[in-house]
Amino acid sequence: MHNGKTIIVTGVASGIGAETCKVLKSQGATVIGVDRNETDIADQFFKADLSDPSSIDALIDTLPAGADGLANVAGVPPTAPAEAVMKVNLIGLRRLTVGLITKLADNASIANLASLAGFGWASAIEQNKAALALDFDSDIAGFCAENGLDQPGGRSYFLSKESLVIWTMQNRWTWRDRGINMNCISPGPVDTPILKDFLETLGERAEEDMKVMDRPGTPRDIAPVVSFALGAGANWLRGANITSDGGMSSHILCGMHDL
C-alpha cells in the first residue's frame, strides 16, 4: 500500500503514533518519526517541540525534501495548561504543516489526528474563528483567560480539536494544484496514555459516553484509518472528518434529532 513512500509521523514516541508508524512501515513505507521524547521505533527520528517556533523551523530546515505523507498525530491531552494545548494541538501543527508544503512531493497526503472532542464545531464559530486566528506571536495566554479555556472541564482541547477540523475543511483545496490532499480522523476515547488524564477533566460527561460504548479504542482500530487517509485510495477525499469512534459520533447525532 505504501511500497517506496516516505511518510512522517508526529507523536511517534507512543500511543496512536508509534502504531501507525509500525502499520506503516508493515505497509512498506519509510517512517520519519518526530517527538519530544526520544524512540528508535521508525527509520529516522527528530526530536522537536511542537510548542516551540524556533523548534518547529529547525525541524522544517532538516526534514529531507520529498516525503510522500504527513500524519499530524501529535497532541497533549486536556489536563495540560491551556497555552500549551492550543499551541501543540493546533498552532504549532498549522505551523509545521503549511511550512513543509514546499518540501512534501507531488501528490502527498496529509492527515491530521483530530477528535471526537471537535464534533461540536458548528455551535463555537466565533471563537473557533478566534483561535485559528492565533500564531506564536498572538498573546495565546491572554486568548486562552479571555476565553475561559484556563479553567477546568477541557475546553481548551475541545477548542483545539475543533478548529482542527474546521483549518482541514478550509484547506481542502489549498494545495490541489500540486495533488496534495489533506483529512483528518476523529477518534472516539481511545485506550492510550492519555486516556486517563481525559476522563479525569471531562468526569461524568465521559463517563455517560463511555458506558453506551462496547469498548474504548485502541491504537490498533485507529492506525489503519491514518494510513488510509496517506494512501491513494483517499486521493479524492479533500477536507473530510474521518470519525473512527466505535459509532459514538452517530450516538450523539441519533440523539441530537430524536433517531
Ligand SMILES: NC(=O)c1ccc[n+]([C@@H]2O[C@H](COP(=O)([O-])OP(=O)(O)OC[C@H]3O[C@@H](n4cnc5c(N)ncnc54)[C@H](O)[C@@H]3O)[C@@H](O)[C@H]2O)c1
The other form holds:
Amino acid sequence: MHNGKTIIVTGVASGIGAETCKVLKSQGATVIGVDRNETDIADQFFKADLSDPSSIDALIDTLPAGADGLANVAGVPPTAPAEAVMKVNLIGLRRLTVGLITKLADNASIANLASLAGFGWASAIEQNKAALALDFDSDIAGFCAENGLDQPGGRSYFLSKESLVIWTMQNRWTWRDRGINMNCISPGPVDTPILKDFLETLGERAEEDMKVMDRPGTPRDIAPVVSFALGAGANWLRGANITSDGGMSSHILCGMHDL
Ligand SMILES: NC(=O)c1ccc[n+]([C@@H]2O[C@H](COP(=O)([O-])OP(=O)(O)OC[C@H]3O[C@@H](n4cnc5c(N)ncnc54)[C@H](O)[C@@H]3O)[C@@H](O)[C@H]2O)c1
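Let's compare: the form predicted on its own is above, so bring in the form predicted together with this ligand.
The next block holds the full complex; its first chain is the one shown before.
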C-alpha cells in the first residue's frame, strides 16, 4: 500500500505513533520518525521538541525533502501544563506542517491526530478562533490564564483538539493545486501511556464513557486508520474528521438529538 513512499511520523516513540510506524513499515513505507524521546523503531530518527519553535525550525531544515506523507501524532495529555498542551497539540503542529509543505512531494497526504475531545468545536467558535490566532510570538500563557485553561478539567486539551479539527477543515483546499490533502483522525480513549492522564483529568465524565464503551481502543485500532488517511484510497478526503472511537461520537450525537 505504501511501497516506495517515505512518511514522516511525529510522536513515534510511544503509543499510536509507534504503532503507526510499524504499520506503515509493514505496508512498504520508509518511516522518518520524530519525537522528543529517542527510539530506533523508525528507519531514520530526528529528535525534536515540538513545543519549541527553534527546535521545530531546525527540524524543518534538517528533514529530507520529498516525503509523501506526514502523520502529526505527537501530543501531550490534559495533565500537562495548559501552555504545553496548546504549544504541542496545536501551535507546534501547525508550524511544523506549514513549514514542511514546500519540502513535501506533490500529492503528499497529511494526517493529524485530533481526538473525540475535539467533538464540541461548534459550541465554542469564538474561543477556537482566538486559539487559532495564536502563534509562538503570542502571549500563550496569558491566553491560557484568560480562558481558564490552567484550571482543573482539561479544557486546554479539549480546545487544542477542537482547534485542530477546525484547522484541518479550514485547510481542505489550501494545497489542492499540488494534490496535497490533509485530514484528521479522532480516536476515543485509547490504551496508551496517556490514558490514565485522561481518566485522572476527566474524573466522573470519563468513568461514564468507559462504562458505555465495550473497551478502550488500542493503538492497533488507530494506526490502520492513519495509514488509510495517508494512502491513495483517501485522495478525495479533504478536511475530513475521521472518527475511530468505538461508536462514542455516534452515541453522543444520538443522545444530543434524542435519536
Ligand atoms: N490515548 C488516547 O486515549 C488518545 C485519544 C485521542 C487522541 N489521542 C492523541 O493521539 C496522539 C498520540 O497519543 P498517544 O496516546 O499515543 O500518547 P503517547 O504518550 O503514548 O505518545 C505521544 C508521543 O508524543 C511525544 N511528544 C509529546 N510531546 C512532545 C514534544 N514536545 N516534542 C516531540 N514529541 C513529543 C511523546 O514523547 C510520545 O512519544 C496524541 O496527539 C493524543 O492527543 C490519544
